[in-house]
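The chain below stands alone and is given in structure tokens; this is the form predicted on its own.
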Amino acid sequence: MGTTASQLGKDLLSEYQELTFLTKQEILLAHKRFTELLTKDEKDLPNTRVSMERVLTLPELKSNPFRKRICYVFSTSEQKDGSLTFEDFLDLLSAFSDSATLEIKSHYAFRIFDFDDDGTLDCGDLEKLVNCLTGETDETRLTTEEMRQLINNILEESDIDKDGTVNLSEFQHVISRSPDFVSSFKIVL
């Protein structure tokens, strides 16, 4: 399903847009905006990598918290850099469109707030977490009795099974009843 980076073919288009929650249009506007972070030698070639740095440009991501977990659990790369190609970059967007459904924007969610990849959000997860929405500044960073405190308030109300961790259907559940994050967990080139 590759791509040359300088061109979109009709059919291609048309298997992208079955393949997404995108419009053709939303998808043009991708493929010019993956496109720009390309150098004049890679516009040329098939299926190249945008390495994470350069992702990382994008004012859609420059300010999001998770930037740098978004591009790892997008990237299909096996060296785990986080670079993405074209189709990454359109899976990225995806689910992030006001189209996907709550349960594609929820398993995404979980997987980027899951920093250690282990399938479950622990005290490590939550804590990261935390850390990325308050910043990891002096003045922002909480105590570690808030932190504790906090990390054990998320726990009472979303570990159902009382396991000491929240796992994906725990999550879900939680995000079902947050009637904002359908909403807020949204890039929009």
The other form holds:
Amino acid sequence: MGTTASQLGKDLLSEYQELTFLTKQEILLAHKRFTELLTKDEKDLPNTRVSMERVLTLPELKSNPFRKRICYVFSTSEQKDGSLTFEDFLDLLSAFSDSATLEIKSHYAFRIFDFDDDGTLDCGDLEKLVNCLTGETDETRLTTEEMRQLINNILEESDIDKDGTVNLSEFQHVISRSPDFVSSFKIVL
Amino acid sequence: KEFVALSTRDRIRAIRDLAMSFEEKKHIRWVLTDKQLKLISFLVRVILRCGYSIRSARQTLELWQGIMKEIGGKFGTSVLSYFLFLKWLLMFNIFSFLINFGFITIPLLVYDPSPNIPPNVSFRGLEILTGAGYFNYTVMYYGGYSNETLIGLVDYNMQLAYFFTIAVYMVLCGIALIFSMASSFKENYVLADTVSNSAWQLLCSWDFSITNERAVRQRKNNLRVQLKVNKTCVTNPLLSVKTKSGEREAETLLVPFVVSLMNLVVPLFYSLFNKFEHYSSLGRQIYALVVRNVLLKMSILAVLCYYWMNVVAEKFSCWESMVGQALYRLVIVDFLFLMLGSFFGEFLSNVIGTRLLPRLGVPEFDVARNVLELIYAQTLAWIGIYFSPLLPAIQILKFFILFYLKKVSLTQNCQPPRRTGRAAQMQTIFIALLFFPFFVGALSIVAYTAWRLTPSEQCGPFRGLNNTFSVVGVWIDDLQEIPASQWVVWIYQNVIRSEIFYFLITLIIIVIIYIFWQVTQGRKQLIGQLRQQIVNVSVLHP
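For the form predicted together with its partner chain instead of the form predicted on its own, what are the coordinates?
After this comes the whole thing, all chains and molecules, with the earlier chain placed first.
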């Protein structure tokens, strides 16, 4: 039940259309781009899993600061190595598409920002988040004092139950008041 | 489980909304599909498949879909909002052209296909630029329309048709603008965070669609700076440079030329001032620029309209056509200058920035200035609809060419914006600006013309009347003869013409607004109480 030949069957296509937010053209384009990532032998195998390094050669993901987290979140492999099958890839594109709902986008954004996968955003996660967005070298990072101040500001804004972490509902509440989020949380092939 | 209770269609939609991996979704779906329902769900699936193909077809037919995706991917959402705005304005003009052409021009053309042009006037090429000459006697302008009741298959009253078509179009425009402004305001201001530079806003509005590596790097740098900066306010006295357009016109093209030149040059000065002034935030910078540009354009339009209403209306015999021609020339010259503006603003800046003065760098696409130019162009069209019903056709052509021009100029000359602008809030401000003062201003000009000014004697559909509005009065008088339409007469006399009705309506609306305001205050208090409750509960049950 995976992608065997280079063409997608009609049944499979309609199933993908039902289960994701993508249109037929978007699914076909995704299929084309995904098969370009496969080697010659892999193209004939069903349900091939592409390693994270190869997925990250896609231009849409190459410069994204969260590329590794995105792969980890959408990957269904047991080894948790960030590798994606075609259906994982479709899941990714569906969550990042134009028609995905705010709930889906905020849910996946939360999981992407949750670097230690513990279900809440604590100080460590927030620090890694800020570092992802400000730069990786030592000159571009914020100082410890600035980071502490920033994290305090963030928690003050969004931590409603004052437990020191931001859980999913608090995150979704903050996101719902950010009108630019839906249009920014988009990846289009 | 809840899913079983839903219909198959809702079930599929609900499964799609689950934030689960593909395998899990498929599993749920097959578990829920009953063997007995297989036939029914097959039919539903066929219907759904039709729905999907309609959706795909609509996406391919939708204008410029591919180009928009490309621009959004390379340059971000704030630049994309300019192009979406352009497309939205284009829709207004297409609608206007269709109803004007359908209800006013076609009946006249069907009834009298040959235009009554004096024998010594022929078509020279210059008309396209000046709008005068041959065009003056065609259906392009107000003067080309007759005031009779056309006898054909039905009796078509041209006066009523002209009046009601324009009135209905303006009202529909106003309603569309109010609705879009209100919904944009609700989403992007009221529900949004009121703190402008809040840290979460900056972090969560990272644009995932940017693929260019240099753009990503620049955005990261700017985000870092924004996160570091303290929230202190730096106010600067607003420098305002207002200039008024000249009032003497020798050649007909001189006035539009001067107006467009000012519209081109003065905003460039404003942008130059911007580089020397220091603003505490990107928002304030754009706000100052927008206010100055709006004041400039409003004052230019105000002077022009004053001239048309007071001087032209007295002097010329077929003055509506004169005003129509003046507006036509303004639209055409404005278009030429927009092309020039692209050349100077983007191409030359790029050349200067890359070869001559590398310190300046590649220019960014100035969204605010370009959107204001669009709003100004649309205002000209709105004022011109009464005087020249086919002006929207020129506007459609202009916007069409402008889209491709700006797209090419953008991709060749500009770089993606370095700072993450607040695209949604800027969108709200632009729509609000479009409505008030520009649309309201255009509507007032047209209303003033229809109410106060005497239509010209020799030409046009309203010749011989005291003012345009009296068309309705005449029609109501005619209707009084017919017993079946007494209710229309009653409505006109007791609702539209009576002052008590408007007084009562205003009073009721004020009371309703007061009630809603009190409800909002109560809800704010409730939110505060609920927040406190959450804190208390989490302390008790950690």
